[in-house]
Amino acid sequence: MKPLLKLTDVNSYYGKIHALNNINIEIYEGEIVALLGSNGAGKSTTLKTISSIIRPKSGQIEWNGKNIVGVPPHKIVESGIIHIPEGRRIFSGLTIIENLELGAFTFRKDKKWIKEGIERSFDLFPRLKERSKQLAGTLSGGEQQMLAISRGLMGNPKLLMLDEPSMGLAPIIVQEIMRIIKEINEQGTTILLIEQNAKAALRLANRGYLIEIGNIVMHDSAEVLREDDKIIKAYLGA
């Protein structure tokens, strides 16, 4: 089985900085695959990589089997790879209802499409559904993460990248938000996860790959890092 999502020998520059050296990830449809690492490892960096936001210095970057790299942003949102970008970035000026909206921009001349996919959304996330007409920005924590999510999701996504989709949030959201995650999954999107709670995000994915100062230093299944010492010591506590 070929892989969703292929990169090969990729390296990323931040002006003079190395950002990522020589990285190779597989990613196979239907799975959850997590990318663990220290803050300033590289993980970010991966998925804007991956997004077209930061363009590889060399390496190949493989959807479905044709090579990305160079193409434009949007177009690699239209292609279905969406990404949820660290701190939500909602648009906090706006709606609930106008931010997905604007989720849907490449579906924009499909009124239908939009209008199922907003009650899909709510249906997944009751909570934004009594807050249809509220503006984002007074939104909570938890709720402002559940419209990040519910905004990637309008564009139809056949890979969802999250990062760091728990920070900040109480235990109690973040189970949540993992439940849903896990949901949106097992409904047929292939997920790419940054998460700093390694536990939790070794409980979802299927795979993870670890990296370290720009290079992946380790991949396996889920329950193999799950037990394995370097990955308890670092991540999950002694």
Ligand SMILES: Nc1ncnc2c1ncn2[C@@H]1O[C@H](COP(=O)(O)OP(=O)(O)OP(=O)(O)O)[C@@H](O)[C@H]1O
Second form
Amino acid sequence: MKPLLKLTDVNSYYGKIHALNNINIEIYEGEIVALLGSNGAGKSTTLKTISSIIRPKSGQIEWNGKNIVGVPPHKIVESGIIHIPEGRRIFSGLTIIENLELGAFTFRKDKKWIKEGIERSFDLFPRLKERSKQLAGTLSGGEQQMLAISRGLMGNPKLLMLDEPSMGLAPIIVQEIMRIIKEINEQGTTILLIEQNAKAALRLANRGYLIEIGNIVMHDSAEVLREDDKIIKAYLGA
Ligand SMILES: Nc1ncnc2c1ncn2[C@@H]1O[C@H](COP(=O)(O)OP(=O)(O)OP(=O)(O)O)[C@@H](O)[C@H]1O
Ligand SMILES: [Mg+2]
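In place of the form predicted alone, the structure of the form predicted in complex with the named molecule is requested.
Shown next: the complete complex, the earlier chain at its head.
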């Protein structure tokens, strides 16, 4: 089987800072892949590079077998790669419904898709339904994360990339978000998940990559990573 997404020897920079050093990652259809690593390791940069917010200096990014380096970000979104960035970035002055409509930007002429998408979001997150006309800025952190995920789904992703969805949330909300990520995956969306909460991520994921100062230093099945001494010491807090 060919990978859905394949990064080969990808190098990304911020000016002179070499943020990604010959990164190799493969993601297969239907997987949940966790990207683990400490602060500043290059996790968000990896997602930004995949979604073309940053153009790598060298290397290849193949999506469905085609090199997508240099393709503009909106075309990446249209092709089915959707990135939910760190810190959620919802439109706080707009209502939940308005945020969801904007998430369906590539389907803006398809009123039926928008309507059904909003219903799907509300099935997934009943809390959003109860608050559909509330301004997004007044939602709790967990609700904002739910909205960010729902908004991403409105773009019909084949690959959904989530950058620390559990950041700053209470354990019970983290559990709920993780359960929903699993459900989204079971409905057919491939997931690339960045998490500082390695325990939660490795419970959910099929495989994981560990990134340290711009280098992938380990990749394996989630079972193997859960038992790995280095991962346990540095990331599972034992
Ligand atoms: N806009 C930027 N300009 C310059 N350097 C940057 C920029 N964004 C990130 N960096 C640097 O690139 C490196 C990787 O950053 P990145 O945001 O990818 O880390 P991360 O693994 O997502 O960390 P965190 O867990 O804190 O979110 C860091 O050294 C960071 O300081
Ligand atoms: Mg980050």
